[in-house]
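Okay, so here's just one chain, in structure tokens, the form predicted alone.
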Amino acid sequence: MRGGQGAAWAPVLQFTNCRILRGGALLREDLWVRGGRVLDPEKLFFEERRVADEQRDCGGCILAPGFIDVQINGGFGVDFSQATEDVGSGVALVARRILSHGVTSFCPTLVTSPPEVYHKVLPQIPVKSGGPHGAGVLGVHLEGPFISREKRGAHPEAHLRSFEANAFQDVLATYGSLDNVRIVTLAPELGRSHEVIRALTALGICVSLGHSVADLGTAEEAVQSGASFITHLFNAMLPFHHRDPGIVGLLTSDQLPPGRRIFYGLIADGTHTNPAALRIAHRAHPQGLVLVTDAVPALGLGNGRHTLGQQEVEVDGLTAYVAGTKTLSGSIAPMDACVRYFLQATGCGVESALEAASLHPARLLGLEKHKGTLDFGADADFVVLDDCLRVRATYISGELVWQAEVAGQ
């Protein structure tokens, strides 16, 4: 019934007592739900003369959109990139775990691995809403195969792919159908990468650049082609040089075409980025900051051995590297505690804060006018928390699907 036909006899949500989020200010205002959106009161009260048929008391909690992960390569023991069988179940699962962490949407993210993997997995994750079930999947995300040897980090070697001639032919040969794809990332100083980046943009596929050891000039003529985000700033790219500064760049360059805003994700977890660096970006540039989790299987598990993908991983407190080494693999933070710990290591409004894992991601995808915001029309999808940012329920067009006290928490 979402927002068509009916909407209008549905019943109407008044949740006061609570702070809203809304245009970059935490506002004392009552928010208004009907049909799965956000409602405009006045519209209600004059054009209808109707009141609310329920309200809900938030004990003056916060209320923000809910949470957007663009790069999440599983969790709760769930790996998106091993072929199994029935690959839908792992990605239900997670939808519905990340329910309490806020988040009420997401991109499952597939590491490098073989053209067999793709082609199973790939058909088996469909766009889907979120709701009672659990988070709403918004596409795949693919980071690599065509990715730097250099900089693969956790990637398995064996795996990664260059450009052959017919490059886009060789994109849809290693992944299959690109139906269910929302990013790509890849290394743009790769042969052949422009040509690849304009296939996919011009299908309405966010391009990346990561992985790489491109210089400054090499990523604008990428961003240039189309590409739009960067994944995972300061990791598994060149770091900035004051005579080249390589992806980092793209922050403050003045090469990028007129009306185009550049983002990066930043994974705020206490090991993969500095607090200096998070300040860094931050400061120069806040608008594009998307706020990612790059969680991996072991995400919820604790210490011991998991997988990512064709490589075996192992989490040692906060940590998860590649199984003996000192290689970063992802992270174990879930995305409610990033968000604190960017609040905490920047210094930035509690706005901020929550606008870069909320309406940033939204923006980056095109869908700011229905996720990542609480604007009148909007989805109902938000997230209520206390003074400490800590999730005390989620609703999904304007429906309950997680709650802290039913959870025992």
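Residue numbers count along the first chain shown, from 1. These figures come from a predicted structure and were not determined experimentally. Compared with the form predicted together with its partner chain:
Neither of Asn180 and Thr319 shares a rigid part with the other in the motion between these two forms, based on the superposition that better accommodates each C-alpha.
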The other form holds:
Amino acid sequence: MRGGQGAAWAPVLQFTNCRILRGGALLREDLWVRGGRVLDPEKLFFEERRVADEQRDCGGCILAPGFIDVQINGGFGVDFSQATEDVGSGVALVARRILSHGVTSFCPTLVTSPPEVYHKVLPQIPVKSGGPHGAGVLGVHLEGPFISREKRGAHPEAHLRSFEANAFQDVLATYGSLDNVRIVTLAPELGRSHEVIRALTALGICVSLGHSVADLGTAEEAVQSGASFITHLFNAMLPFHHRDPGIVGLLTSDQLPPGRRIFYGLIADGTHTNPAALRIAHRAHPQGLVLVTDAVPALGLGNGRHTLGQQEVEVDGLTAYVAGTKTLSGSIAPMDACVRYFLQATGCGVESALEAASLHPARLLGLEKHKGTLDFGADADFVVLDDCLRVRATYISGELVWQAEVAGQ
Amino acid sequence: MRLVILDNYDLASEWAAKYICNRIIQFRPGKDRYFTLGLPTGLPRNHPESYHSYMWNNFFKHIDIDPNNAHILDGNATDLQAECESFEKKIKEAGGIDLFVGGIGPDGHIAFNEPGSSLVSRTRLKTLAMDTILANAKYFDGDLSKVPTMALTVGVGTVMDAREVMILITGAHKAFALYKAIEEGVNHMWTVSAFQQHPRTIFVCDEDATLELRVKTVKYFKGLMHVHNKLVDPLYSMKEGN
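Could you switch over to the form predicted together with its partner chain, since the one displayed so far is the form predicted alone?
Next comes the full complex, and the chain you just saw is listed first.
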């Protein structure tokens, strides 16, 4: 249960001996929490004349807003796109396990699937607050089936669709209910995409451009219609060309509606994007960068061979291959590893790396008042990191939900 | 008076901090024995540069004081007169101020007791002098229209009642005020001069602040530094249980 500054009955927690990420900087400040929200200690002192009920020493660590993963297809053997009778358990398992990666909120992602799968799976993944049981579900990310044949990547060709016939009605018929949907990735070059984009945006759903052969003009029109995200920049789209930058050109486009910012997902696992490409994107448009894992079910399974559905996958460190080949089989780098890799590859500074995994996805989803920030009044979802940005502990609503084992107890 | 002269702002600040620390510890405060520290007060609350925010960020958040023991004049009170009277009453109830620490304005004022303030004044509402408004403008992005023109302040008399007074003065722009305060007579145009009649005053300043003093004055007090330094060395600690 969350209360505001007015949850006067709840105990006041003071996290001391730490540096908190606030206002884009690491400040030597204490973090005060009450009723699951970040508390303003100055108001507490002068208006309520109270001190903390409990102090917790953070050992000099960094306290950052909990990471938000807006593109994750499963993990630990669970595949969100598989229509089982108990999708909920799979989501819950992943939600619990990603706490150790510092993720406190996420968008379970479904890849291109036949309508039956959407109709069966979507109602089983409701929006849910996080807690000791696991990270919060912000809503589902539907990646496909309205994408380009040519850029489908690993998505099954048989289930690709278009909405030329009935635009938004086709979308509804395919997905069924949109109640639990937060993000939809589509290819804007498909006919009548503008109607669809406008209809989805009107429902508060974030439209993302991806798996597409759109040129820059088409992409810009899509943004003007309401699209605000790019799905895994560079992957599954036309490469940057100096006379037609394609979707990548949105990062520096001057045709975007005034005051609107385009966000773009990047997989910083050391494999899917060359570090030089990471740097180009980051330098061109640092404020729009959103770190995503785009993790597949092999995430967290450990080195060796695993059977996942119809696939045989070989895991080696932070890379997954189709067994017996050198073909990449999706990403398996946990979010905290992505943050560390991103920091090292771009030299961007700890604050920027942390914001790319927290504040920016929160802004993308319009949640920045409560998530992705440690401002007063925000949800107290945060992660305790050492100086190497390794996760030491994860908190949701001010409650400890995961802790690294302390060596030599 | 004692006049303690340090080389620069940082050294002066450090000396003053150690002195206050030692004074509090030597007082042997306890559950029923409070050391009452006085500091000058000012701006309305919840203003970006509010004195409450300033005190919180620079003092209260770093110590473990019980909020009920921090009394700040409330510039937003409905009845300002009553607020001032209540403040004076609280000081009396606390047994008086043990040590008052203040600065000096370029016009020689202590707290917001502008030139012309009665030297026996009590806590009250004061209209600020232009000099003070200009000096405060730096806290409001240089926008004069945003600087408060009125302030609640402790009076000269209120501070004179403290058992000990420490005045911190640093910077060349304060030099003339320091000269007027200690080398000229007691004068309500330079209200800090009132402390010439206080039994226990200590001025802590840096070299620049002494620029308008007579060489003889400065040499005399610098020559006493070995005596003054005994007040901060050794530096006591609450933990040593002395």
